[in-house]
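First, one chain by itself: the form predicted on its own, in structure tokens.
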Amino acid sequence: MKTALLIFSAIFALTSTSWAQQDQPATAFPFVMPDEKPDRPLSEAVARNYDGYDFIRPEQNELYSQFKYTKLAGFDYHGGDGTVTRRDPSKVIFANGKYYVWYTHRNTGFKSVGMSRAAEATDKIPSADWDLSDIYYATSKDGFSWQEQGVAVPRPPKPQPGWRSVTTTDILVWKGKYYLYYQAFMEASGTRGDFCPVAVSYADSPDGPWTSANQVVIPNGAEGEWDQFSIHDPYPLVHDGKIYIYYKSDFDQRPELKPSKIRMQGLAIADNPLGPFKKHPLNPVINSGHETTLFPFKKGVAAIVQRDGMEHNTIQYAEDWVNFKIASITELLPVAAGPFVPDAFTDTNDGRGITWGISHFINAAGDWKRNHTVLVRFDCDLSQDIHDDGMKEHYMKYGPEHHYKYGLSGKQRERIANENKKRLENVSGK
């Protein structure tokens, strides 16, 4: 027995020595991180630093940035009483010596009742914040102070697409003409979720007048398909001589989960701005994100992916414009961002990236009884042409009061109290 134990101990010692010699590096990982992946055993996390990203540190990554926000001048929100909202801005373009942006504009005189109470909505009382809206536009010389120019695309007469509300528009410039794509609601949001297709209007000038094509250009999917109920946030770019429109859809609704649905993004492609658009066979092509925000970058396209999904709070990149990978992870991403993208329509093979744009803040009053949305400017460094160290910081600092705003709910406190009570009862029972 003693002999057998000695033999086993010797075998174990030899095996352990062999493993140590085979897998353990001769020296520790170096203090100065190598620019190239070192030829040595690496943990999956450190290997991913080399294999999963273009750079080994965030501040070296052209597709990494923090975001800074500035209040815009020139917009009146009726004292924040909830009757006026501006939201979901388009990309910003530069034409006629000034910047242009288009957006959803609601001025109903009544506050929205909420999608869950859509049955209470009328032709004057909106259900959602974007119900009973028109598409307005504004111009600016500097991107900070804006002059609202008025309506660009009004709600058309019933029963044309959009008669209930026209929202969430984006701009395409194609062969000297201008095209606005938008969600065309024919019922109050909340009646059947957020059902709507995509329509389009066109003009010879960014100042209009705009002519409705009076047709659905990207229809909803067939029954049972992922985009059967919503084609939201149409976002056009030009690539490979064609119009690429990225869009978002809500699906996989499961009442037992909260939130009960997920959001992903798809792609539709056409040779003509009025279609027909063909949906990509790999749809959905982005597995997360609440809104669409993309821009040409180098040979491919980059996407700001925020708020929803497994890969929210990321910047993603697809060299082939279809298969997206995470390029960076960051925070405070702009909501419903419409960036200034100078090469959005140039069919470039060397996209330069973005440095600013317009986004929005929902529930700007901090009170859902006065719910409305405001437009805001964001700045960043997702560009090949600048390097702003102030935008490349690793994290933002939030004070205690910011964190306390997201404290426990009454229901959560009750659960914790019950857990503590049970523990005390178990101790007493012993």
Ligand code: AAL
The other form holds:
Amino acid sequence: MKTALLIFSAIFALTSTSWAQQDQPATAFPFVMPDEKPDRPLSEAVARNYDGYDFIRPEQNELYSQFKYTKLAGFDYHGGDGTVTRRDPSKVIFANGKYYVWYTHRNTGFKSVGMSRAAEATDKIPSADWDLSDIYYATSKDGFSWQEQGVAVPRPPKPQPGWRSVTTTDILVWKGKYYLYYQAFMEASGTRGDFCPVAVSYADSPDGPWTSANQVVIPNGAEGEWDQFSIHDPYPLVHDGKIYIYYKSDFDQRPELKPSKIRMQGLAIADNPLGPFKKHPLNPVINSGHETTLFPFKKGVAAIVQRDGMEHNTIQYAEDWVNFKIASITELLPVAAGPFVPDAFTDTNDGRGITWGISHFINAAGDWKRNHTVLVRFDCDLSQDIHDDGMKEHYMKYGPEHHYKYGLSGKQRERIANENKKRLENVSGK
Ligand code: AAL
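Now that we've seen the form predicted on its own, could you pull up the form predicted in complex with the named molecule?
Below is the whole assembly, all chains and molecules, this chain first.
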């Protein structure tokens, strides 16, 4: 027995030593980073640089960009008193020699009371910032200065879908006609939650008049399914001769966890703009995000995934339009972005990408008592057709004041003070 043990130990020692030696490369990693994955043992992280990304530097990564923001001219927010909001812009299209954008517009003369006080909402007093809203649109010659044209899709009469509020719209151009998909609220947001399905209106011109299909086109899921309550942020693109609508749902809210909602993105596909839309069996297809922005890129589709989830603050890519992987990590991503996507509806196999669009800033005055959202322009370089070094830097130099603005809360200071007190007591042996 003892001999056997000695033999086993010797074999193990020899094999493990040679294994360790095999694992140790003969030379150090080179100063000049190999363009192709080198044939040598690599750490997981450096191997991921080759296997997980198409580029080894952010500057070269076509799906990496910083984002630059510009205040828009042409929109009146009533002095920021909270009675007027514009938010959740659609993609931007170019038609009739100008740019068009559609968005949620609220102006009932009252401030919103907040989702938690939905019971106090009336047919004039909004609960959430997007309650009692209509779909408006604006046009522009340059994407910076906009002219509001007025209402595109008004709230319909009860009991039509959206009678309480029509919000968070997006545009589809299909066979020469125009379609606006939007969240169709039938209760004040916050009554049970932010619950709604998606409805659609259509027109022969981007200037309307718009006709409501007067039907839900993307229904809530069945009881117990991930998207049983909310179908948010409908986002149509054309791929493979069909209409692909990506959408968000909020689910698995647990009172013991905070913030507790999980937010993910689903996909529904149809041959006809008015449906029926078939939800993808692999839904949810993106594991993070909130008002997720997408655009055709090369053969696949790219997604700006911001705000929520384990992979927030990433730009992702799915060559098959379903299975997404992280293409880059970035910062100050546009919120609820509606980019100008020239090939959104051309069923392209060589998506060119994006360079600008409209997004929004919630609580624009920094005062929840007069909460309102404003539209803003963003610019970036997520395009095969430009290379803007100024958008490929990877270190936003936030000043000290920006960091101090997000300083410690009173509760955190109290925790630290208690830790210090305990440490001092231990020293003095109290
Ligand atoms: C937005 C979107 C949807 C939600 C609310 C208004 O950011 O996710 O539209 O319902 O918030």
